[in-house]
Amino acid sequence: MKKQLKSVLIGCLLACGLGQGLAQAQTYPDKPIILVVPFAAGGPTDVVARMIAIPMGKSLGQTVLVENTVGAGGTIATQRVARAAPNGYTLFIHHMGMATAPALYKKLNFDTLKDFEYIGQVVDVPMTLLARKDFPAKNFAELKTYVQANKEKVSMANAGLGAVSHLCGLLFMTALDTTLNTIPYKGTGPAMNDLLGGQVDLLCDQTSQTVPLIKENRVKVYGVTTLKRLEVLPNVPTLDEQGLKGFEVKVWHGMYAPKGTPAPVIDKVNVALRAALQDPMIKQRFKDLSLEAPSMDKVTPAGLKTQLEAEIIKWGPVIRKAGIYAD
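Which coordinates fit this single chain in the form predicted alone?
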């Protein structure tokens, strides 16, 4: 008898919870939605967020307001969203830092896998491996030989500890089984300025920043970090096809909500995200900025979850082997 009552009670609770979720989804959204960005205004993640916020707002019938919460490599914003009310009015866009944070930070006040609901992937930003214009190596084969013979002399800039440019450089060094003189900067802007000025030798940076410089012949490019050549740089081979098998680094972005946000609400946001990514104006903006929209099978909760899990597995060993930690 007790077991029967317990089963009935559990069934009622589940039914009530589902009913509340459905009721909330029917009225959602009835006020503006906040899309939290963990980096400063004007940066690549902020630019993407502001682009998709407008068409998403149109689909949802409410304004999507972008709010920048900066600091600690994005972890301040991530913690804020993890603790926000799970009602669909706080959404979150973050790049691959969601996957690197567990290895990079000794202590986090959130769990990237357990404290969020997944909405879908948003965009991929490929990387390029560059050198100063007068660097001796003429091609990638010469680059490999040169850096392995002169590793103490070769400098590789990055945008700071744990930045994507830093991780790309670490993966490059791991692939060549060598260690270069890494030089951290406060952002890719200063790093690129010194590369252009000839003060540093190498840099991994996003295509949204590097394509114009490559086309203007202001830097040397040795390869792109995707498994297929880029439409915007058809004559630049991938690092994979040049011998670094499986070398792939993309600044992928995903959209999340606090854990416990009702599934019907997540479904509504996902539909709006998918519609935004298929908007002709957004497609053109992405093309202009050398950004890549993911395939629609990845613009799903399952697609984003799979991506995050795979990237945690990929980057954890690289970060731990390098012995880098952030406060």
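Residue numbers count along the first chain shown, from 1. Quantities reported herein were computed from a predicted structural model and do not represent experimental measurements. What we label the rigid core is the largest C-alpha set whose atoms superpose within 1.5 Å from one form to the other. What changes on going to the form predicted in complex with aspartic acid:
- As a two-part rigid-body motion between the two forms, the smaller part of the chain turns against the larger by 30°, taken from C-alpha fits.
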Second form
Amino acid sequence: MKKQLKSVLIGCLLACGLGQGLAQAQTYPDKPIILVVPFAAGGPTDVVARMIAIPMGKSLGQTVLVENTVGAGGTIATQRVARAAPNGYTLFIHHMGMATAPALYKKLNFDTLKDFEYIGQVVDVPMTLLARKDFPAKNFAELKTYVQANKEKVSMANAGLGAVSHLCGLLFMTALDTTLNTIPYKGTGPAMNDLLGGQVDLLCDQTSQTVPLIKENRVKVYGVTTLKRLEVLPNVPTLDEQGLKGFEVKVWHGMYAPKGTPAPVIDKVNVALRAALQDPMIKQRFKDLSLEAPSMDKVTPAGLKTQLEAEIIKWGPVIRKAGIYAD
Ligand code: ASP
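Alongside the form predicted alone that was just displayed, please also present the structure of the form predicted in complex with aspartic acid.
Below is the whole assembly, all chains and molecules, this chain first.
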């Protein structure tokens, strides 16, 4: 009887069109899923995406393919996802750039708060202030003196307006009351290649990419952007303890889908994300790179929505005060 009732109910729902999402969710996913990364391959966002794509794919029973869509500090990719079919086969991972874009860009082809469904927060990532290996300053005190004496002669890489490397660089220049010659890249993956090659002097980047390079002594590191030293880099002082009082940048990341993606599909992806973050291999990789998985109450649509709304309110005035924006 129960089974008959259920199939009659589904029949009615399908007949009146309400059950499209339900029908879709029942078979979802029945083909590979694309996870869009808004920066070039090899950078910290790409590293995190490729790491969690594997266990998520296992949970969902379909391959999760990472696709890099680059440009304009991540807003080109954000626009792509906002326009994608809301069927669960296009997902998006982005960091706090989702919250800073509305203040940085006078014209955006998407509405950060209206064009997306929220899946959950993914990870919080500290940053490190680096220089190319043979940069003259041996420590932060020497860096401060050198940068203030050489201003525009010093180049600082970032991943474009709205990237966290851009934001970290701005906070660093403001703290030192100086401006540097900033060089934008499609992501801090390619930026790091130039830092390692000696083509650019400084870069502020996330530990997801920089911990192995620091440990292999392939770059100079001046400090971390957390208020406490990192377990994996105990000898690297914080910028706060070296005089940049309160200098803190911790990069939160969220996972999104296009507005209109059916709730049952969002639920399935959320379950897979939560399982991935609790996967022992992911927990170990996160620990090795000083990445912090949010508490499970934040790995929810409401947890991400709350974070995004709060961060838009927080960063708007900071960005407007700094007078930074794209035309
Ligand atoms: N997260 C960006 C990347 O993965 C870098 C940035 O935002 O600065 O390249």
